[in-house]
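Read the single chain below, which is given as C-alpha cells and is the form predicted alone.
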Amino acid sequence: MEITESKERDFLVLSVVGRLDANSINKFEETLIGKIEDGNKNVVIDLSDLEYISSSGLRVFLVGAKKLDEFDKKLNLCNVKEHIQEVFNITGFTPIFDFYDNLRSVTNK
C-alpha cells in the first residue's frame, strides 16, 4: 500500500494505492489520524487506486470518521470502485461517510 497526499483548495487529499489490509493498516492509520490531529479537518480519501479493503482497513476509516466527528466534520471518500463500495454497503457503514464520484465534486462543495 502506498499513500500520497496533496492539497485541493482547503482539503487534504490522501490517495490510497494497493491493498488496505492487516499488513498496511498501521501506516494508513498513523497517516490519517496524524493529519487530522495536525489540524486538517477537511479530509478526502481518494480510493481510485484501492484494490482491496479488509475489515481491519474499514476500522481505520471508522476511527478517522470518529475523530473528525469531534469537529462536526465527515470523512469524504471519492472515486470508490464498485467492489469497495459494496463492502461499505454490506457493513452498513455508508451513512457514516460522504461519498463522491470524483475529487472535483468534493472540493467544489
Second form
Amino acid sequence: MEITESKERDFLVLSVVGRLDANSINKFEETLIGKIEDGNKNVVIDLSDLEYISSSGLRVFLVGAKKLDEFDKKLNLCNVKEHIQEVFNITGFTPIFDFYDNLRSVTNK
Amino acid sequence: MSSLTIKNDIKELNNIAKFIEDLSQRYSINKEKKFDINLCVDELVTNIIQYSYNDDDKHEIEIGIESANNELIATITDDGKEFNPLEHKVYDFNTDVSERPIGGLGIFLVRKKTEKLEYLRENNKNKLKLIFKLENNR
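Got the form predicted alone; could you also share the form predicted together with its partner chain?
Starting with the chain above, the whole complex follows.
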C-alpha cells in the first residue's frame, strides 16, 4: 500500500494505492489522522488505485470520518471501484461518507 | 487441493493474497469472486492472529482450497482457542454505525460473502470450511 499526497484548490488529496488490510492500515491511519490533526479539514481520498479493502481498512475510514465530524466536515471519497463500493454498501458505512465519481467533482463543489 | 501454511504473523496476509491470486488464475475465477474469497480468508485469519492465542509463541495456520462442481471450498485450520464464528453474535445494524463494535464486522462480511460456513472443533483445533458458489462465468 502506498499513499501519495497533493493539494487541489482547498483540498488535501490522499491517493491510496494497492491493498488496505490489517497489515497495511497503520501507515494509512497515521497519515490520515496526522493530516487532519495538522489542520486539513477538506480532505478527499482518491481510491482509483485501491484494489482491496478488508474490515480493518474500513475501520480507518470510519476513524477519519469521526475525526472530521468534530469539525462538522465529511470525509470525501472519489473514484471508488465497484467491488470496493460494495463493501461500504453492505456494511452500512456508505452514508458516513460523501462519495464522488471523480476528483474534479469534489474540488469544484 | 492446494494448501498454504502460514505463521501467526499479520504480514502473511500478503502471501494469502498471492496464493488466492494464483489459484484464481488456475480455476479461471473472475476478479469479483477472487476479491470475495480473499476478503473472507483475510477476515478470519486476521481474527485468528489478533485474538486467538493466549501466548506469544509461534503458531501455524493452514489454508486449503479446492474446487469441484461449481463450488470453491476454503478450509482454515488453527490451533488457537476455541472460537466458532457461527455463534458470534450478529452484527447489529440497529445501532449507529459509529457505535458498532468493529470486531463483528469481519465475520459479518464473511457471512454475507459465503454460500455456506461450517465449523468443527477437532483435536484441539478450529476447522472452518467456507463454501463459495462459482457461477458459469466463475
